[in-house]
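Given as structure tokens, the chain that follows is alone and in the form predicted alone.
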Amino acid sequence: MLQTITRIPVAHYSNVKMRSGYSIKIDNKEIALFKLTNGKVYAIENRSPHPKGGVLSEGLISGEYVYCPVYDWKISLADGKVQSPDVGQVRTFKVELENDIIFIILE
């Protein structure tokens, strides 16, 4: 069976402010995308794994993880995996750039 694969424009890079995390909105789907100080762009499911939820692109940035604005949780935004002690994942998407464009892919 054939995977269809859909590659979606979603911000210019050089209007993107770094350690700060934006929410987008495609179908169904909240995302939040961060733009690190070394020029990474990550994109990450908008919701925390934690049971009462939280806004994750409302968090604040360190290196590679962003920490629930809520419950304080540190998440990789590389993986998406909760860090010890707390347990949970959230989903990552797949980020691409080209010529000053930033597509989010969905598989």
Given for the second form:
Amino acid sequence: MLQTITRIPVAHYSNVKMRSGYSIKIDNKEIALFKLTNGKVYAIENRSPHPKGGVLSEGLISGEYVYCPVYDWKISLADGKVQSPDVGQVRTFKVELENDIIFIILE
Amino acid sequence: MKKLVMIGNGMAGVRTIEEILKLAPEQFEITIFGQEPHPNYNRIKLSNILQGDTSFDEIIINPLDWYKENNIQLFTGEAIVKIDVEGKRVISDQGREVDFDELIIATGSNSFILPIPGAEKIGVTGFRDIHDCEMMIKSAEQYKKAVVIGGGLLGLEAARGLLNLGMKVDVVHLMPNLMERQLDSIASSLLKAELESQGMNFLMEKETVEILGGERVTGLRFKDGSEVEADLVVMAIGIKSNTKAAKSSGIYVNRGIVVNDFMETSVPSVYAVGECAEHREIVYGLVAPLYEQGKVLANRICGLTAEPYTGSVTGTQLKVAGVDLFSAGEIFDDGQTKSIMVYNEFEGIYKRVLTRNNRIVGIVMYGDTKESTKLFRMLTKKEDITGTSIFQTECSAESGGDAASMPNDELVCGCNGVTKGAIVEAIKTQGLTTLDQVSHCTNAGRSCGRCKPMVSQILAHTLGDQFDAAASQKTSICGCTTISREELVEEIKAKGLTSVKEVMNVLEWNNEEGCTKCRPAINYYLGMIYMDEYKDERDSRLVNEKMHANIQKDGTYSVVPRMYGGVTTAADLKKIAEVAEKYNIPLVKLTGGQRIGLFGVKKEDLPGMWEELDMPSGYAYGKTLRTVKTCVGAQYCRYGTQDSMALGIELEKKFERLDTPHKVKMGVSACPRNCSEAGIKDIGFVGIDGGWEIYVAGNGGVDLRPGDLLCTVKTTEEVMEVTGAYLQYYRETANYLERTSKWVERVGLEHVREVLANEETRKALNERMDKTLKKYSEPWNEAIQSEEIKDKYYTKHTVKVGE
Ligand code: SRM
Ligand SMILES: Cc1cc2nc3c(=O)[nH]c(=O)nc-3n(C[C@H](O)[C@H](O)[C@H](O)COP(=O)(O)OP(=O)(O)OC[C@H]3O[C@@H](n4cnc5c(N)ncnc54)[C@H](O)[C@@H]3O)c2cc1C
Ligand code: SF4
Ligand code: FES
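Same protein, different condition: the form predicted alone was shown, now please give the form predicted together with the partner chain.
Below is the whole assembly, all chains and molecules, this chain first.
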């Protein structure tokens, strides 16, 4: 199967606010960017892995984690893993930064 | 350092590790493997979760940070499949190999699943872990009918939980009596009658032979040919020690892993503890004996001289609301036993003590178990009972359960084997003042939690005058810190802390940026303390308050504009209608708070809608004043004695937007017919001839509670004054997220009355209230005006690929 890797510019780094979700839509994919206190940017699918769904972009950010705003699950932004006692995983996307532009790598 | 490995990350095992760390913190390099994907949690409380009393979060005993702080390497979601006893290493299902010098097996047990056709169908489960619990909760959302097989402790607790989850429940039991191993037939029939009145249906003396259905279960068949329907089957007939890894590695296993009085298995340097271990032919299934085993093992492994473990007598209780029972030791007469009995059929109280050679050998109590700790001590200590009166016949309500008269060696916490003497000593030598601290130091109360009221009493008795009831209930705000609300408020004032970040920093939060429990709370306390000076931190608020709209399950929001006192105009209704049409609002609904809600709004549409509505936010999402419901009152109604609409509107206009610990609702009726339901509001006003009655602490939600009459006043000015003072006192003394009903129950209505009786105090409270009220502005309007807010909170950025 042919695999295409796409590198998409999605936002200016300086426009993304610290500790706040930045929601983007690429075709039909909803993605949330988060800029942490240490300056790092992570991108995850904007969909809670909770069986009832929900969004993540409005969640509270603490360190490298986001708390799902609907069911309060604690989710790692680094690997998408839901923290115990809940279980699940959110899809994460690789992020690259060049000059002031944030790129997302879609595989 | 010697390498200590433990298989199993459950209650008995981790307690053993805690004991080892206490004895010799530096002796071992510790590695733990746990099959479940969680840190050690309180399995006992799964029953409470099912019954809706607590959450998964709250039953964690050792959070991940505990493992980190104690340098324990933890692998969760990873099972050990092989123990190489010769090579001294364990091998996991993920192929990981870890060497050990000493090995503890603490693999617990599994639910026993009947080996009958259909047992593998979807919808059939045991009741053992978080996974089972989640499965039951999920089933209850979709399905209606559950069958629990097994009328023992676990089965009845599961059945009660499923009833609470809204399912119809049948309990199938093989024997003629429920809990036949713990109760005699009288106690058992009292229990059955109580549970039937709670809605449980019993199918007694039925043997299940087949589970029916396709992929998913649809019913059961019994040996007598009869059938029942079921969408969910819970098997709670017993447990089976989890010995697989031990057995296949050549360690001697009978029913459980066989151990001697020092918890040593047949292989040197390999120990077993907990429900997987068989000691003197007994496998225990309650934590009390398992914790005793853990203590012995910890001493042994640390190389200290240990008293041998010689076995335990266990006492049983059932964790079902409305049922009070206790059982221990032998139950049935054997010709040499004599019983002492009290049976009050009228009040449903039954107590029976079985004696042999002047000593208690068995206890069964139903309906009143206050004397159980005393009797259980007499049983375990084999006290000679000649001449002692076993049951105080008169005023049994007063007898037993009294901290002052209790002897020092009486067991207070059965689960953890903690006596009154040990608690008193800990309080005195370590200066403890709260229940939390006592639990931490002595372990009392850390398992099933039943002993907590008694521990509180002992605390009060030991501290005497120094005892502060409210402070003793102190619990920390969240897992990020150990400090309580009171301490936090004190520290903020004393150290002059002014931002959420500064609070977490200076007070040494163990989680630098906090969590969803502490950040909104700190933000609230800061705003409360600094009144109009504090700059609110929007990103520390709960999502709804941050967005000024209520998030829904699909990520859309609801918009509920203010309609003061539930009174509207044709012009406003038109505006709402037009906006609803223009934005294709999927649901327009009258809310339970006398106004109109627009549901299913996309976040990017919010500011636009607000602009066109041009109405203030109704704060249907906030920890603040929600609605003030009113009746039509004297302006129209033939019974009305007061202008309820006018007062409602005045109240709503004055207190809207105010931050409160939890939401606050009001109701104003113009006569005692009370059409605005003022009796179940946080504050309710009922018009009478020549004045108003003010009711407080009503609640129409989860814990339905009628309001209490606070006072009766004559004028609207007095209404406003009392309300302002009452609300401000609530703001200053309640815990964040404590509703007024809970708050009043905690601090006492009399206390609130006393505070508000003082005119000076009332005045001061109102001044602080008025100062606070000055700081608020209309949030929807603010969002419309500010590009920054719109950009940060309400924008979705669409990216097109290929351009
Ligand atoms: C819209 C409304 C239902 C309706 O269709 O009528 C509603 C909707 C919600 N209620 Fe309610 N409650 C509504 C009236 C009530 C009432 C009746 C009343 O106010 O007269 C009660 C019982 C009275 C009381 O509070 O004492 C009520 C008791 C609750 C509770 C339980 C509170 C408690 O302390 O027991 C919650 C949970 C909570 O707040 O933690 C809750 C929580 C909720 C939330 C906010 C759940 C959430 O966090 O997402 C719901 C938001 C739905 C949404 O998507 O916007 N809702 N809720 C009502 C809005 C009234 C308004 O105009 O503001
Ligand atoms: C619903 C319920 C209510 C209860 N109520 C009470 C009560 O009121 N009072 C009371 O005293 N007791 C009660 N109990 C019993 C109590 O919970 C148990 O006795 C206690 O948990 C046993 O502790 P343990 O460490 O032996 O086993 P567990 O707590 O079961 O821990 C064993 C752990 O080892 C893991 N494991 C198994 N095999 C492996 C492997 N090969 N590799 C790695 N990990 C493995 C398991 O996944 C499990 O997490 C209740 C139990 C349940 C289920
Ligand atoms: S509460 Fe009394 S005054 Fe108000 S509408 Fe009902 S009957 Fe009329
Ligand atoms: S009696 Fe169970 S925790 Fe104390």
